[in-house]
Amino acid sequence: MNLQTTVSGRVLTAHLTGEIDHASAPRIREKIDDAVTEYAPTVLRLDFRGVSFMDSSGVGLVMGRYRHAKTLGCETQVANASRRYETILKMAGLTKIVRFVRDGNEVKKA
């Protein structure tokens, strides 16, 4: 898993690429949390465009980043997830806590 973060205005985007699994999730979590603390964004966007594999650790990653960002008054978004991963995240109930966006536009709830 590779992670790159970018900041545009008050939006921090975490560009995720590769696999999100039990082994990679702790490193990803730490890097994203550090960036949220450092930049204090109003929106944390987790960009899944480059994710090639995700197990249940991906659901936990999103939930945990939501909790951390919320304590700082920050909204969390899941961006550009493949239909497959979007479905998994939605089935886990994440539509109740995060917004799903694709290329900047909100994804309709199914």
Given for the second form:
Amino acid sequence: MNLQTTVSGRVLTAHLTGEIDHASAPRIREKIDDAVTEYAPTVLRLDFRGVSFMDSSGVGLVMGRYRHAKTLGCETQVANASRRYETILKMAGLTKIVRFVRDGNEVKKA
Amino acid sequence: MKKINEFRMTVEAKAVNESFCRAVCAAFAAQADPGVEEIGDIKTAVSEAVTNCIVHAYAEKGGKIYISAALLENGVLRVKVRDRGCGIADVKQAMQPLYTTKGDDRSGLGFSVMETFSDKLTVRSKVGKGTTVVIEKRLGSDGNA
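Same protein, different form: I have the form predicted alone, so give me the form predicted together with its partner chain.
Everything in the complex follows now, all chains and molecules, and the chain you saw is the first one.
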């Protein structure tokens, strides 16, 4: 997992790539939290476009980042998650706390 | 149901082996000409089962994970993931969505995800003896094959 972050205004985008599982999640978590602390964005966008695999470890990753960002007054978004990843993320009721977006637009509510 | 083919392997309960285990199961399943979605389903379910062994059964202290898979005559892939770890006192409770004994970043969705992405899930466990998870998935039926 190689994580790149880009900043546009007050939006920090974390470009997730490769596999997200229990083995890789801790390093990703640390990198994102460091970037959020450093840039103090108002929106943290977790971009799943480059993710080749994700299991339920991704749920903990998003929930934890939401909690960390919230303490700094920052909103969390999940961007470009495949249908499979969305299915897993939504099992935890993440839609209540995180906005799901695609290419910058909000996903239509079902 | 008769087995067409099978494999067995033993791996150390290390997080680094999670991707290896799901890749092996996906590679074994490939002979049944599964669709892309089915391969994804298998990898996801196996990943959850293996992670449970590492995180819960052996509490990150290590041990052995016994994985076997069989391809049955009716096109079903049956994967068994077994450990000799702590076992689960109340399997029904453990399988409840969002139930977790670990805090941090564990979501408590492992079994829910396994159920969602398999056709049949069986969990047998004995405290102090270990847990066996059996994941069954019919292959070649998602239209991509």
